[in-house]
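Only one chain is shown below, in structure tokens, and it's the form predicted on its own.
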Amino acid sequence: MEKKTLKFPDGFLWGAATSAHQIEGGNTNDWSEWEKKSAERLAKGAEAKWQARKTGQPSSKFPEMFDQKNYISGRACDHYNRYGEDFDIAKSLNLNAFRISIEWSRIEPKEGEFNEKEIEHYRKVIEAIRARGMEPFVTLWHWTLPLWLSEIGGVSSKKFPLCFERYSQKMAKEYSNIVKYWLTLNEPTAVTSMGYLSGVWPPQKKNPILALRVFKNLGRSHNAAYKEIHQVSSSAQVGFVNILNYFDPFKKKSYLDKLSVGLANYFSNKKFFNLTNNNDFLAVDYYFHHRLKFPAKENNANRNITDLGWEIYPEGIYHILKDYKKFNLPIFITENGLADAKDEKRAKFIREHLLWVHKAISEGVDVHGYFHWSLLDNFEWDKGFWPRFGLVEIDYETLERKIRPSALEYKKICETNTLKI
């Protein structure tokens, strides 16, 4: 049977996303210090956390999770030195856009003192993206903090919005001629929840009042950065990255289950957006589906899961995009991917998510681009190196890069701007 061809809009951006701390190596920031203190605890707790009943996978499948070294970012992928090689790979996959982040701790290692050498380094990185025919999307803050800022309270400090405003202004002045698309903050709801409610990530607080302050601080920070970037460049496009979960009721006709969904949707997806004054576009990260039973119990089918035990639910991205249509702004999917070490599910994952993206586009949603997470296997925060998200496999002993078969399938989509189903 002949396959049907779905065409994406002309000028659609096909990309991959990365973050500095997860791939660069050699960083000194609040996360690198936390890793050293936490590695032994995380390694010892791996068996209980990742046993089969939680992930559907035996923890023995990934023995590196029991090694303390797994939880130390160290040299990571050495992207700091090998960015040209990595961008060559991206170009070979026919990507025409690439998302990076700037490591704040490199740029401003001491308060108010900017490192010109590192500013020049990121200039070369951005120019290298452009030289390969890819549009750079630059994230200013992907969670990590300079030590001086962490020591005064980090994102919970009253000074944080002013510090971020100063940093954003500096970056805009330095790179306004080579960067059009700016992403101020990455997933503010995730870092607030994980760092200040569940206490899993640094600074490991469990304080709802502090979490609310962080939320408000980050909202003010985005608004201030938006203003500063536009004062430097009126043509700049500025947004923040919002991780959006798709919630649906366990019982479609249950008013209580619908109430659970409404509350979860408000606090997870809408509340932070309401704190931001301006966005030139909407940036969406999509990974999670939650089927909720009142009061807030998750009842996912989990028939198809990633190595991390996350349910694969492509239809969710369609519902999120349809909901965002009401804002009448361009939308970029800035992250979407899975941990799949054997590369058994990634190609299908990409195709099925893009099928639902195309359906949303066909129904009038203004989607301008898709960035797969991630180009490279990388350091997955408190989980370390064992989850494999890359289109490109990394041998962490030799740092050899190996393009996975799924990447070649993605290449065909990027090359033709079409999806065959």
The other form holds:
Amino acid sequence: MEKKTLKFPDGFLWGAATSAHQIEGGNTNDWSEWEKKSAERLAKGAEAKWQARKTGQPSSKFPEMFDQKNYISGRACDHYNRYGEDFDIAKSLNLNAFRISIEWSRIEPKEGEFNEKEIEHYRKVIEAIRARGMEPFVTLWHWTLPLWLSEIGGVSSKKFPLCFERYSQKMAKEYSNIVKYWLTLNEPTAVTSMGYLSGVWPPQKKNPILALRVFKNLGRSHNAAYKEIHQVSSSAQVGFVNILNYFDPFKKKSYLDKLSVGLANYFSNKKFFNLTNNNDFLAVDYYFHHRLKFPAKENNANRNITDLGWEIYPEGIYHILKDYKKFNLPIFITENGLADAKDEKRAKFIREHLLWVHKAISEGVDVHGYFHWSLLDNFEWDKGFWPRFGLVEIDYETLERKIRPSALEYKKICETNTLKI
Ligand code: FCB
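Counterpart to the form predicted on its own, namely the form predicted in complex with ligand FCB:
Shown next: the complete complex, the earlier chain at its head.
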């Protein structure tokens, strides 16, 4: 069969996304404290979930999940010290953009006191990205909090928006000459629902009223940061990262299933966006497809899944992009990826998602870049280290980095700005 070449727009940004707590190592924040308290419970929970019926013993393809050490971020990938080496790898893969986050707890370890040494550290990090020909995308808040802030209620505290504003202003003043693209918050809906509704993540609340307050606080925080950053730099581009799920009805003609889809769309994709006043671009993370059967039961086909059991559904990215077209703003896909320890599905996953991204572009959606999650294997929050999301494999004993075959496939796409199908 003849091969087709799909060209992406000139200047398209090809990147990988990371977050500080998941790769740096050596952080002291609300998550590192929570990990210490929770590791035993999480390991035992995994044992109970994976107990084999026959033997009564826990059994999984990923036995690391039964080990408490799996749940402690500790030195992670030691990216804090090895960022140069990691960006060399990113450059060797022909990436022209790179997403990082700044660890607030390093910058402001005590309320109102900024740590100059850490400010210098991130300056070097950002410069190192630039020096390798990559455009830095900088997330200000990827979920972790300084301890002083979590102690007064974290994102649910009345003080949160002001604290975030002060921190954002400081970051803008320090880095606006080397950062153009700012991402204020990462996935406000995910962090609110996991921390304040399902109670799985710190601070493990199950309180819809508090969740609503958190939502409002985060909306205000984004708006304040947007203003602060623009006051420092008029050419800055500011947005927040929205995780968008693709919902479709279990039965195409069922009014009730369609109602479930409408509600799910509103609460998970739109409500937070409506709280924000200004965005220079839209940043989208895409991982999930849910087929909804009234009153909201999920009925995923789940035939093609990742190591975490998440359904792989590339077409979903097309639908969410088409839906975002109406805002008439540039769009960046700031995360998309999968846990795949054997690297069996990653190359196909990337190609198929990009095929749908390309289709959206060809139908007029203004997509400017794609960031794969993630460059490195990393600490996947309450799941710990066993899920392997990296284009690059990490040996957590030796910290050796090994480029996976799928990364070389991605490299070809980045290098040629085309996808051959
Ligand atoms: C996203 C998070 C990111 C990572 C991926 C797998 O929701 O932003 O930190 O955990 O999921």
